[in-house]
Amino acid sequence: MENKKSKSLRILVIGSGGREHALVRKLAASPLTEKIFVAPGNGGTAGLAENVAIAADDIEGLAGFARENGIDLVVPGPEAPLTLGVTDVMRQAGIICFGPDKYCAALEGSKIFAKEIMRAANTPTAACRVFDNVDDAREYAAKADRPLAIKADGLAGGKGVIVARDRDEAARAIDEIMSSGKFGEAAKKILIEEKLEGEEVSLLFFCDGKVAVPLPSAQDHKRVYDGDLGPNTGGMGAYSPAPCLPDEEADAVADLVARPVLAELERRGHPFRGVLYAGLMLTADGPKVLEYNVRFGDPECQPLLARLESDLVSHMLACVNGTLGEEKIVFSPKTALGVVLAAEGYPDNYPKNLKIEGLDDAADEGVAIYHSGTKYENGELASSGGRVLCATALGDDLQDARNRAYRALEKIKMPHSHFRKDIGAKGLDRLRREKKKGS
């Protein structure tokens, strides 16, 4: 690929959630950008960048945007332009992207072939079934004396995994996903797996191809209330790093992975360029994959960006370019911690066009406020989504960070909204229990 960094560079970027108000925050801070698209973005990016009304998953449109605009660098958001091939559209026409191919996408799209993937490039993860027909997956499921995570194999927004404790459970998860049509393609055909046991961890990397960087560790928090409890929802919350994985052993889980996974795809002829994001649980037996994503997370995007001090475009050249072991990658020593602000009845059913007051009381040093699914109406800012904001800190340690998190929110004033109250609490207690068996 051509060497873009000597000059300035036209960037569009996909997407309208928080995430993407803090790619495009980040990507705004480097020296090697002259202007930011994003299509369609929100009332958040709409201060840093230009929106453009074509929408994430609208290949033909972005990229005709892309090139009657003299786009240079492409980034897309979701998991949905990447796994609808919107990299090969952009390389066709000349344009960087950054972000894997479609074939390596499907890491994301199908639970089966990330299966497949990690099967030859013996990765470890839990033991599973492949279910087309609904009668067969209730069957199988009557006979485990296990708790069983049902998982449609598609796209499904974060939502289409149901961890069933008993087998009255996992039949009601296996309708639920094959049978009430509300996801559609995605739960054509569904994977019946072990529950793996321990704590929950993200860990992404910068991928060009050969070389897999690891970034810090993060940990979200999927369900909707306090306890993790009630369904899962796109994320209501997130921190970096998480104590259960220090920086240090980092490296050590990228050989078990990342780079294996990467050697296969590129002896397949598709080198994985972008970020690869691998949700782990931390098992008796050692880190375990869950599953594969193959763009930042949201809202685990907010909180790395956060602590990335390094150029990000930078980064993102050098891994569309192999040239990622040159780049000196620098996170900040502190703690980064994300809370999401929804609408009462998120992921479900939820109001919009919510009036939202008190950003600018929110404001403070060290925390940003990202919209996720907001939008300015005759100069007022109201909601557009179930996901609406992400206060995220900067701290000196955790307890810091959540401090700062939870003070911005208390001053944003949003009708018939909620946040979780225990975003980090899982961090604090695993740090008192170390503390307490050092001292």
Second form
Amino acid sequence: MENKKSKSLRILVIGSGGREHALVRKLAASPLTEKIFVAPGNGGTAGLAENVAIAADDIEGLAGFARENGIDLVVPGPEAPLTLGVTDVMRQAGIICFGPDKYCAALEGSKIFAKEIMRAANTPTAACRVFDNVDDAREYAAKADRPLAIKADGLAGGKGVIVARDRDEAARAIDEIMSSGKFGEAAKKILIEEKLEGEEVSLLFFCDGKVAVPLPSAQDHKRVYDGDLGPNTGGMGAYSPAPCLPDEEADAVADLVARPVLAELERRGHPFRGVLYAGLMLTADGPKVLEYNVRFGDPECQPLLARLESDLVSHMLACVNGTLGEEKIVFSPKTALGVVLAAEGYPDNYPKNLKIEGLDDAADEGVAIYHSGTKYENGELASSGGRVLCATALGDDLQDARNRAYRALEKIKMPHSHFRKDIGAKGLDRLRREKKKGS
Ligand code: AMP
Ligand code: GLY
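Same protein, different form: I have the form predicted on its own, so give me the form predicted in complex with adenosine monophosphate (AMP).
Every component of the complex follows; first up is the chain already shown.
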């Protein structure tokens, strides 16, 4: 393995979002990189790497491509290939894969498994009950004396969680998730959790099986409209750091939500290697885990990588080799903020093939436009998905990063487009409150 470090690497990135565009850009900047392929990629990755038409969940297709093309390092972006076992399959072929094995990926693939691990690791999370029967679930919810969160056990594209304010909403949520058939196998079992109160924040960790190193905090904006209204989406914007979780507190949070989980998984014979993402609620009783993801978040990845100054390829190899403790991981003290431009109607029905213009005008120092649902056709850029791109800016502070990202976004023209105007507003409010208190 060590000799891989001095060799030029052929890298296969899996996925097609803004996260993957940001990963490709960072990997391309490494002196360790020879060539990058992206499966299937998007209009943005096409300019930096070679897109190959293999779907992100076609594990056999990806393994065949990796073998035939001398791939040294595989970097899965989304959760699907990980929960399908891409890391195990690549490992069997002698190819390094930056991500947890199938067993560990169930931390994201099964909320019940995640709760079992958290219980064993003594990790703070919401109290919950598991049901595999609609009637029992309804009966339990009908007697509840506080608000509940109803969750499908399996992967549901971010739509399998409903936070209910009262018993009626809880009953409707149980029907929606268990009986509608929308979620298939993913909703054969559900969890009913106590509703937690507090500010949400994401903390991601590089993990090498034993060691977990926290990245700076980030905050996503999951709802489609300003003021956290409307349906949940994949994420409409993110920034880092989030003032509600300052850098100096990250290590103590790692002791609560990451390191005991790594120890438990290692004890079970499955050391977690890759990125562990803890979605946290900062409650009056301290941070509690809402969910684990087993990969970078999208769009959290875009501002986080905008701040990463050290070599991502080297960090990924250290995670796989178990040498993370020796890595020097450096983040810029600046703030980064990304705003997602979406097609009107997303996350439900939305138009595609919308012409995108003005990207060259938008480019500025410290600003990167990461593509997600885009494609080039006859040399013209057009939308191909609901989330289309993410304008990401690095600034001296949150206000500066925000101004730069919105300035860039205003220059981009796409009909029927929509973006949130309040990305970072919660962080700015907190900074203002803290300043007032301090003065
Ligand atoms: P999850 O996929 O489990 O992170 O849930 C999606 C979203 O639902 C989270 O980002 C929270 O906004 C919300 N949520 C999930 N669980 C709870 C809970 N126990 N209490 C309050 N909100 C929750
Ligand atoms: N932005 C949330 C996620 O990637 O799951």
